[in-house]
Structure formats: C-alpha cells, structure tokens
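This document opens with one chain alone, in structure tokens, the form predicted on its own.
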Amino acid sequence: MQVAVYPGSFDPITYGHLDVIQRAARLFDRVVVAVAESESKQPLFPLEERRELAAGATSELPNVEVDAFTGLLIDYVLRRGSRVILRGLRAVSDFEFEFQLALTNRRINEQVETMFMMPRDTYTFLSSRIVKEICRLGGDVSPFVPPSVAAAMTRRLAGHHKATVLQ
C-alpha cells in the first residue's frame, strides 16, 4: 500500500490544501494530512482544532486520514509506514524553502522521498497568512475555505475587526 504524507500547520486548511489532498487521493491508496504543532508559528488555531477542521474538511475522501504530529517529520512518516513526503508548491518562491526541507529530510533518510505538487492556477495565489488577514480586517473568506472553517475563523476572530477599526 503506497502512503503518502502531506504535512502542514493548515491553519487553516484552504481550499488549496483541498486541491492538493483530493488529488494526491487519486495517487496514492492512503494519503495522511498531518497536521504539525507549528508553535513557532504562533498559529490562530490550536492543534487540536486544526485537526478537526482539517478532518471535516476531507471527510467525503473515504482514503484520507487527519492526524496530528508533533516532532520530527522523519519519524512521524517512518511511524506512518509511509516513504513520500508530499508538499505543495504555489510559486516560485516556496520552491527555495522547500528545496532545503527535501534535502535535510533526505540527508536524515535517504529511505523518505519528497514528492511536489502545485495547485490548480485556480489557488497558486492562495496561503493560510493571507486567508487569516482576510478575516481579521473583516473580508469575506467563503471563496478560500470550507463553510466550517470560515465559520471558526469567524468565531475566532469575533472582535478583532472591530478593535481594528477603532484604532
């Protein structure tokens, strides 16, 4: 059985994340959205409600599993029984950081390969930081993510918008 594991903070999970893992879906018998604790991140949702927003979002996806990780990404797909890292590239300029990532991640396991996918053109302009911003200045995100991710975006951010227009 061919896993695959598609890492991220998905904070939140995007319609192009979305992309990504419907498509991947159709490559591989299990794909496994894992979503990692990214603290460094300071990310607007908690580990935990990532993952269930993140499990809601591909619960039509019968190959599809949403797990949470925390550590080495290494270790977590070894665990997984799994030998692909996917990633998602939206543009040129992810391609450096990523890169990088695929090489650490191969020179501490030569074993893990890393497989890139782009988006549809669709959502290549489309990031997590950017959705966020969205609804913190009160924009409309309905066009980016699932119903129940803009509804606990909205839920999450209630008030901020107004402090921002105050100031």
Second form
Amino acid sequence: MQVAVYPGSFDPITYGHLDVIQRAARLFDRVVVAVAESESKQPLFPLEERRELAAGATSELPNVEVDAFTGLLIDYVLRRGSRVILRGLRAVSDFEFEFQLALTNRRINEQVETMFMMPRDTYTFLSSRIVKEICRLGGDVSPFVPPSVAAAMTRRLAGHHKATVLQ
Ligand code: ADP
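Switching conditions: you have the form predicted on its own, so give me the form predicted in complex with adenosine-5'-diphosphate (ADP).
Below, the chain from earlier opens the complete complex, with every other chain and molecule after it.
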C-alpha cells in the first residue's frame, strides 16, 4: 500500500491545496494530509481548527485522511508507514525553499522521497497568505477556498476588519 504524506500549515486549506490532494488521491492508495503546528509562522487558525477545516474540505475523498502532527516531519512520515513526502510547486519562487527542504529531509533519511505536484494553472498564484489578506481587507474569498473555510475566515477576521475600518 502506497501512502503519501502531504504536510503543510494549511492556514487555511485553499483550492490550490485541494487540487494537489485530488491529483495525489488518484495516484496513491492513501493520502495523509498532515497539518503541522507551524508555531513560528504564527498561524491565524489554531492547529485543531486547521485540521477540522481540511477534514471538512476533503470529506468526499475516501482515501484521503487529515491528521495533525508536531515534531519532525520525517519521524511522522515513518510512523505512518510512508516513504513519500508530497509538496506542491507553484512557481519558481517556491523552488528554492522546497529544494532546501527536500534535500535536508533526504539527509535526515535517505529512504524517504519528496515528490512535487503542480496545481491547475488557475491556482498557481494562490497562497493561504494572500487569501487571508483579501479576507482581512473585506474582499470575497469564495473563488479561492471552500464555503466552510470562507465562513471560518470571515468569523475570525471580522473583528480585525471592523477595527481597520474604524481607524
Ligand atoms: P507550508 O507552511 O509548509 O509551506 P502551506 O500550507 O503554505 O504550508 O503549503 C503546503 C504545501 O502546499 C507546500 O508545498 C506549498 O508549496 C503547497 N501549496 C500551497 N499553495 C498551493 C497552491 N495554490 N497550489 C499548489 N501547491 C500549493
């Protein structure tokens, strides 16, 4: 059984992530979307909510599971009986960081391979950071994230937006 682990902050999950997940679900027996704590990135959503939003967005894909993890990614991948780390590549700008990450993980464990997938062209510009910025400024995020995620973002950012408007 081939299990692929797709790690990330997923703060929150977007249609870009979902595009990668759908492609991977067609290639692997099982895809584990692994939501990382990413404390240093000061996420908008707590880990558990990021996990719940990702689980809701992938509930119709039977071979996709969403889990949260802390600690070293390689340890998690091995614990899950996987040898494949999946990452998404959008543009050249992603390359340098992903290259560094993939080779570092290879140095930690030679048995684990990192594989890259590109999303549909319409999603190559999409990032959680930009979607959060649009929402913060009161814009419509429905083209970029599933409805449940858009609702959660509006709830979480509503206070912030009001404060900005009143300034
Ligand atoms: P991280 O904090 O680990 O970069 P992200 O949630 O931002 O986590 O992204 C997880 C993975 O998904 C990364 O490999 C990232 O490049 C990829 N990714 C993010 N947005 C998209 C997108 N729109 N299309 C394809 N891949 C994406």
